[in-house]
Structure formats: C-alpha cells, structure tokens
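The chain that follows stands alone, in the form predicted on its own, written as structure tokens.
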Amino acid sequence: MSRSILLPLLADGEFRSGQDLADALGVSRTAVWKQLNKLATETGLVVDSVKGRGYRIPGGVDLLDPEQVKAALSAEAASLLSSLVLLESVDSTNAEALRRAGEGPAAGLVCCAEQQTAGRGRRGRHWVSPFAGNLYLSLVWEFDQGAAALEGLSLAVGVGIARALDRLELPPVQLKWPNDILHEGAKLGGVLLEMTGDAAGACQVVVGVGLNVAMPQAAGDAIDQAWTDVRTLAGSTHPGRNKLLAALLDELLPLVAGFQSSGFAPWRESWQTMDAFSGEEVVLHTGPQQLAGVARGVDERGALLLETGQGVQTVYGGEISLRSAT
C-alpha cells in the first residue's frame, strides 16, 4: 500500500473510519492500521486514532499536486518546464537532479520531494526536511560557457524567490550574501547551486531551493539558528505549497533561461535593496581565517564588497559564512 494512495484520503484532517479506509484500499482493517503506523514512523506525521471515529492527521497535510502546479504556471514558465518530477521521499532533490542530468540533456527539469532524508545546504550542512512541511526543489538548466557564466546566479535566484513571495503578498524578505533568504534576521530559505559537466564549457547546473513553509516545531528544534516559515509570515492567508511552488517556478525558470546572456548585472540593484547586511560591520569566516569590515553590497559579478582598513576588498563565493559583528 503506497503512501500516495493512503495520504490523500487523510489529507483534509477529517476522521476516516478504519473500515472506510480498508474499503477504499481493498485491504483489511489490520493492514490499514499497520500501514498508518509505518507512515507515522517514516514521515513524522501525527496520526490520531479515536475509537468509534477512526483515524485522522490533525490539521491535515498540504500535499504537492503536479497538476495543480502546472495549471497555475504562467505561459512563459510552462514553455520552459520540460518535466516536473514529484517524489515522496529522496535523499536530496539536488542529488536526484544531478543523477538525472548525468543521464542526458535535462534543461527545464524540476525535481521536488515531500521529504528529504539527506537534504543539504552550503558547506555540506544538513538541511532539515520534514515530510510535506516545506518546499524542496531543484531546477536543472544547461549552460555552454562553464562556471564563468554562473557568477552571481545564486544571488539572482534569491531575488527571484523574493519576488515570488512578494507576488503572493507575503511580507518583504531580506537577502544574505551569498545564498540565504531571511525575514527579520530569521532564516526562511536558502539556495544551493551544483554543477555537472565541463567547468569551462558545456555544463548542467542544478539550482536547489529550500523554503520553510510550515515547519513543525519538533523538526525546527534541530536547526542551529533563528528560523521562520511562510505560515508564520502569512498567518491566515497562507497560500499553500502548490501555489508557492508555481510562483517560484514562474520566477526561476525565465531567470535561469536568460541568465547566461544577461549575467548578474540586471539583478544587482534589486539584490542591493534587499541586502540584509548593507552598511553593517561584519566578519567573514573562511576556514580558520576571519576578515572584519563593513559590507558595501556586491559588484556586477555578485562578489561581496567588504570595506576594511586596507580599502574595499572584493570577495567571491566559496567556503565563506557571513555573520554580523554586533
């Protein structure tokens, strides 16, 4: 019995009797009970069982629906989308997208999952990925000028995400160089770029996006920094994960399609207006080394401009974390 059959029957949060579930699935009530216990263990979802009423998932579960997402896309985004893959569970959507890209041309492939078992952020950090709580998506695009054509892409993607959230009338967000989405200092999401192919020529790039949507508190306790989610920002006007995913793809598909020809320059001004650390004293950490200065935005290539006692230094991406000095 697949989760994809059982979960939709309980997605609305209402009670369903064991017999109704058994009849719908063509199995015994004992089999339903065993599968619900397995589902709760594997997904972390809470499944209530009340004698005389049946089973329910309190509050329901907001499942992704590829057809809903495709129906909500703009004509431009729909024309650029080659495939929308939705998995119940995967180690990492980026890892899966890289595997598929390695099998052949995959421009316009979008891979999403309800749950990641080994989700990752920058510097190999674990990305908390509870079942059906957030968005985990990876978009593949092809470039023929190698890594040089990708300078500033993660920053431009951050602008695209911010624009998608704004279109859904969510509160303004800030961007932290080089790849974080923040709201009032708390982390809302992040971007992870990975590449396969020729670093100096034809390559395929995976744009990974993780966005906290309705993070369960128990899962959030594993995050080692302040965080927030779309549900907190939106309150009663929460748009739902399918609408969110469509809005993100509306922004990101045209962005990656045009980035090789435009570069980061057209995105720079928008990024600067959302710079979370603009004019602040910061400390850059790269391995054991630290460099203190004042953040002065980014240049046309997406490099951080750091004002130090020796003047303004240009800092490119890499194993660098940015922390406020205050």
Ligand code: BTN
Given for the second form:
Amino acid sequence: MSRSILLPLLADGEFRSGQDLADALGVSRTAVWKQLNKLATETGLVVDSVKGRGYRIPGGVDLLDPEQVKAALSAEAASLLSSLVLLESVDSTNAEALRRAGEGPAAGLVCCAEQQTAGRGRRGRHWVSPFAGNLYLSLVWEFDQGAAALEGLSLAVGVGIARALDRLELPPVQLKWPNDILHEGAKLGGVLLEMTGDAAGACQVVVGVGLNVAMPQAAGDAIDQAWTDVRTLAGSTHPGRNKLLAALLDELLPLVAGFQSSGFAPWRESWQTMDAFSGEEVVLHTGPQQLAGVARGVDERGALLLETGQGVQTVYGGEISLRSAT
Ligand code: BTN
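Next block: the form predicted together with the ligand, after the form predicted on its own:
Up next: the whole complex, starting with the chain shown before.
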C-alpha cells in the first residue's frame, strides 16, 4: 500500500475509521496501522489515533495535485510546460531535474516534491524541506549561448516570484542580492540555479525555487536565520500550495523562455524597486574576504553596485549582510 493512496484519504483532517481505510485500500486494519506509523515516521506528519473514532491528521495536509496546478495555468505557461513531475520524496528537486535533463531534451520540465531529504541551498547549505509544508520546485530550460547569457537570471527569477505572490494579493516582498526573497528582513524563499552541458554553448539550466509556505515550527527551528512563510504573511487568506505553484509557473515559464533574448536589462528596474538593502551599509562576503560599502542597486547584468571609499565597485559574486548585523 502506498502512502499516495492513504494520505489523500486523511488530507481533510477529519477522522476516518481504521475499518474504512482498510476497506478503501483492500488490506487489513493491522496493515493500515503499520502504514500510518511508517508514514508518520517518514514524513514527520502527526497522525492521531483515537479509540472508537479512527485516525486523522490534525489540521489536515495541503497536498500538491498536478492536475489542479495545470488547470490553473495561463495559456502561455501551459504551452511552455512540457511536463510537471510531482515526487513524494526526493533528495533534491534540482538534483532530480539535472538527472532528467541529462537523459535528453527537457526544456519546460518542472520537478516538484512534497519533501526533499537533501534540499540544496546556495553555498553548499542545506535547504530545510519538510513534507507538504512548503514548495520545492525545479524548472529546466535550454540555452544555446552558455553561462554568459544567464547573467542576472536568478535576480529576474526573484522578480518573477515576487510578482506571483503579488498576483495572489499577498503583502509585498523584498529581494536581497543575489537571490533571496524576504519579508520584513525574514527569509521567505530562495533561488538556486544549476547548469549542465557546455558552459560556453548549449546548456540546460535548472532554476530551483524554495518557498516557505507553512513551515512546521519544529522544522523551522533548524534554520539558522530569521525566516517566515506564506501562511504568516497571508493569515486566513492563505491561497494553498496548488494555487501558489500555478502562480509561480505562470511567471517563471515565460520568464525563462524569454530570458536568452531579453537578458536581465528589462527586469532591472523592477528588481531595484524591491531591493531590500538599497542605500544600506552592508558587508560583502566573498570567501574569506570582506568588503564594506553602501549598496547602490544592481547594473544591467545583475551585478551588485557597492559604493566604497575607492568608488563604486561592480560585484559579481558573494553574499551581503547588513553592516549593523555583522
Ligand atoms: C538559497 O540558498 O537561498 C537557495 C535555496 C533553493 C532551494 C530550492 S528548493 C527546490 C530546489 N531544490 C533544491 O535542492 N534546492 C532548490
């Protein structure tokens, strides 16, 4: 018996008797009990068992449904999507998308998962990815002019994510160079680009997006920085993960499809209006080196403009933090 059959039966948060579940699945009540224990262990979900009432997942679980997501897509996004793969659990959706991209043409492939066991963040960090709590998605696109044509793509993706959230009438978010999505200084999401193929020619790019939606407190406790989630921003108007995923794909599919010809330039102004650190005193960390200055936005390639005692420097890589916080 697979959890993909059992979970939807309990997704609404209501009690279902052990006998009902056993009948629905054609197995014994003992088998149901064993499967539910396994499910709770593997997913971290709480499964209540109450004598005389049966089993329930308190609060229910907001499962992803690829058919709902596809039905909600704009005509343009639907025409660019080649395949939407939903995995219950995977090491990393970026790793999975790279594996699939390695097997052949994959432009428009989207891999998402309910849970990542080895979610990847920038700079080798772990991305906390509890089951059915957040969104983890990786979108593959093909480019034929190598890495140079991708400059600024991760910043543009940040703008796309912000527009998707805006479209769902969520409070405005801010962007932190190079690719963090913040709300009032707390991290809501991040972008990780990975590529395979010829760095100077034909290559496939995986755009990985992690968006905190309803992070369980226990999982959030493992994050070493201030974080927030869509549920906190939205309160009772929380749109649900399927609508969120559709809104993200509506923005991101046309964005990646047009990026090779558009480049970052048309995204720059929007990025700057959401720049969390504009005019702030920051410290840039690149490996062991640190450089202090005032953040002055980004150039048309997405590089950070940092005003230092030696003038405005153009920075292509690294991480910034507010000077007062370091
Ligand atoms: C960051 O460090 O801010 C980037 C985080 C990117 C996380 C996403 S979740 C989906 C995709 N799969 C991964 O393993 N990482 C990205």
